[in-house]
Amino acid sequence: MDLKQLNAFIAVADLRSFSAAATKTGLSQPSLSRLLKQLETDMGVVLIDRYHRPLHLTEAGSFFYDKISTILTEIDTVTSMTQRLSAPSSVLNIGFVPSVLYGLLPEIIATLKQFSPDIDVNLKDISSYQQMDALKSGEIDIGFGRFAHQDPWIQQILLRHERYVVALPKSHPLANVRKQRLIDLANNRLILYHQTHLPVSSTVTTETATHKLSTSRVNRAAKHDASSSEPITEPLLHLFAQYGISPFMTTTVSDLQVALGLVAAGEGITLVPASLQTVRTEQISYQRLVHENVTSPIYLHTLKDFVHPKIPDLLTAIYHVYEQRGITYRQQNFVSQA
């Protein structure tokens, strides 16, 4: 058994059929059929049902192929961290959600220049989840996320939370007003954005939010539907649920422009982190709201293994900032554990 035959194995697997694979790998199908075959004969297991179309796995093929494909993943990741910690780039990778881009971000970018003359920074627009396997692969070397991961290579640290202010049009009732109840806006359409969810084990379920709600005064347009126990991972829906509140009306968009597009058009709601109270002033309101840890936390994070030599001075950076600023903060650093 070796790395080619499980490539070819996987590829198979992946696309279900030997001429897509081959053009995948480069192979020749006869030279991709025969790596096949003989991780099969050493293995002295059929992983590939071939009497199909498309091509089926076997059962023992579907478990191989879930616990080798993860191993690969594996493998590959090593090899890239290894590749790396041999020649580190002097070029930072930073991954960023585009909600940071409105916050602090260039204002550390220009501070950590001042600091480090000689760096070369480049950025990227990438998803929270998707930074995971970006911090892998080496397409960035940290990565400013807006939710907490359990990921066995990534470590992180959070910087800070940010409160949320509440989104309103500037004709709408409560938009003059300087502090906002969760419960005095269920009954408008709340516009949602995120394409990243909160994982299941950190969220609240509908039964819940409705038991919450049924001991409290509040209006009939709030109410969950009690027969339901799925969990909230929609991050606005849940710090509604959190308060034991669901919003008479939602609108799912894209990104977080077209939520306020949507606001500034006077066709609901939404919440941002205040850093993007800046935006879009003249048609949308922005107020406070009265909840403390109605919050969205700013995580920072990089592989566990490798620690690109200039991050060191990107937190300095970051915390001189926050200092100018006066963000309260706890000073953390990452360890290499190379």
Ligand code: BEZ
The other form holds:
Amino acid sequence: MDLKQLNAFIAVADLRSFSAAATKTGLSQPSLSRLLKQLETDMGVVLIDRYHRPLHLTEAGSFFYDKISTILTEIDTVTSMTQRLSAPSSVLNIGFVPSVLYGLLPEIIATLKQFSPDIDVNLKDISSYQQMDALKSGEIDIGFGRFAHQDPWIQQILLRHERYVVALPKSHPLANVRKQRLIDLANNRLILYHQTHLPVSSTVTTETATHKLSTSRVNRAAKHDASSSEPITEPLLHLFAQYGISPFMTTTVSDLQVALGLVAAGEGITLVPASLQTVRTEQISYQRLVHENVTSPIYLHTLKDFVHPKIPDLLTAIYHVYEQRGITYRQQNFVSQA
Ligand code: BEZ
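The form predicted in complex with benzoic acid (BEZ), contrasted with the form predicted alone above:
To see the whole picture, the full complex is given below, headed by that same chain.
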């Protein structure tokens, strides 16, 4: 069994077609078929059911695909890490979720450039979840996101918790009320925008619900009924559920900008990290919440086994900005095992 055979198998399994897999791998179709036949003969197992179109994997083939694709990804990760270790790039590639760009990221990068004038930084807008693969492939060296990830290749540090504020249309009856309570917001349409949902282990269920809102509206979207034991994995619904509240109605949109656009248009309310409260202030009123623990974490992620040499400077810049602004944080350092 060799890597060429395994890559040919993965290409056929992914594309369900010999000709598409041949194009993808740059092999001729007869060479690709030969590699697959050889793999099956070596293993003594039929992996691909060739009699149906599109092609199907046999049960054994599906099992093999699941396991071997993980191993091949790990081989790619190790190869890329070894290359970076032997010749670290002079550029620091930083992945970030959009919400941190509205906050301190620009100031942190400016501070880093003051501390390290020779540094070359490349910024990439990339979701929290996709940052994990981007770190492994070497597309980014460090990622800033708002979700914790459990991954054997990745180390993360929690930088701080940022408070959520409520975003309401200026015409809303509560628009000028300072220090809002979640229960007073529950009768509004809540606009949801998170792409990544919470890991199941950190969720609560609505079995804890104590406040039940009565409504006659038929298209009630926050449909999590109190008897359900399914965990709530959407972050904003999770926050409401921690206070035993199930919002009256929800609308889900693709990102935070769209959510704030809908709030500006009077279509509902949402919660955003406090650093967003400078966006669309002509149409949106941002108010603090009384609940101190309604916060959004900011995590820094990097590989466990390879920490880019400029990352310690970046961490120093982050803590410097926090100190300048009087932001509470708990200092942590990466352990570079390289
Ligand atoms: C922050 O707001 O704490 C932050 C933003 C971007 C990168 C790191 C930290």
